[in-house]
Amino acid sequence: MDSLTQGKTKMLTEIEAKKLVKKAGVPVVDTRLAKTAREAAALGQEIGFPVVMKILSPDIIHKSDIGGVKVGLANKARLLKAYGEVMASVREKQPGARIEGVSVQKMAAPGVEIIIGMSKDPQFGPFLMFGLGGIWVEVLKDVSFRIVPVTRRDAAEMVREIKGFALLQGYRGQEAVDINIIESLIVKVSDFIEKNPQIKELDINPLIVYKDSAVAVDARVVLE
């Protein structure tokens, strides 16, 4: 924990967030830096086409509110195109706004969006969210609630207690996604917080789940 956020602000860039996501167990897809332009269009290439670019900025929480995030860059054109626009957008609407760079990341393949989410109660401590991700979440604000520890029952009755959870075992002819993997990381989430008192907020948001994988493309950390 200390060697990731020594000297850092309190709310940890994106990839500072995922780095510690996979240090709970969680599956993380492959995050980089990039400080400039030219730099990104090299690790597009090197993660391969699509791709996700994001604004990395420890002051900025809503990437997508402010035109920081483009998703589906098919190539390297579209990719340099992308960030001369994510960079005019963030200096016009968050003008203060400390900039670190970009991060490039491989566009996941659809699946059903969920959030793994901690907040602290000043009475009862950590308490862990769990409910439909993406925007759904806003949106529909159909979430479960469990103190910290959560047992592996306790993730079972938070996964079923949600009124989306016909749309994790396949609504309409979907896919049904792995509920098994969706409670063993709600599990493990819960097991980091207990280890790690530091972090004061947690959202893994969306993770997507598939019929037998998961993976977390977006996280936000932060510490006491």
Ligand code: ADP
Second form
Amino acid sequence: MDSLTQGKTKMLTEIEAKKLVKKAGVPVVDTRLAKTAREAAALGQEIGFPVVMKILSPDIIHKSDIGGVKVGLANKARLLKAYGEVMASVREKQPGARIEGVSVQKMAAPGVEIIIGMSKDPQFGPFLMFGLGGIWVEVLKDVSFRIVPVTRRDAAEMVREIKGFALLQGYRGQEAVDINIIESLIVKVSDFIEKNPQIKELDINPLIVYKDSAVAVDARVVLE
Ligand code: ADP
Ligand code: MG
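Having seen the form predicted on its own, I'd like the form predicted together with ligand ADP now, please.
Full assembly next; the chain just shown is listed first.
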């Protein structure tokens, strides 16, 4: 759910957005700010390789579209090289963007990527969107919607309504993921939205789900 930030709205950086998402009760991958390549390398050691590095800017909506995301950085040398590449690519592709530095974060294990999003309708107010990550949302528009407040029962319906539900139940040898956790996180986001009307848009994309846990690796929040 993209909309350009306009008027008096303010887009948070990924680190700020993840703080809010964590407050809502959603587990978030350990994510820290580095202002220089040296700081980034130190964080890589601290967090433990492999790590993920991303451009950190309040002006960039789709980080990977402009070469601003590097995953699976296995050691310090790779991380330093990635830092240079990210900065060069972002400066070329979005020269006006304010850059706060990069985020260095723990590399989450592969799982099923899902999206929980919130946007506001002028008539009905806030509503949540649920779907699987990647092409499922972007190309196939395989998503479900409910108006906030979303009950546990609504959440259970949202999850089962999408065509890709079978993928969550395990498909061709892939392990089934924890549907209960997904439902409970949808309800937590709904509760948080109700209590925080200053949030105009929120996207957890992706939330990676596993057989008995889930973790948000990216978040975007726009405040009124
Ligand atoms: P964008 O701003 O382009 O949405 P993301 O932060 O979502 O950037 O990163 C793009 C993709 O990289 C994600 O969809 C996910 O597959 C992968 N990714 C991002 N962060 C992590 C992480 N910490 N661990 C594992 N994979 C990640
Ligand atoms: Mg994302």
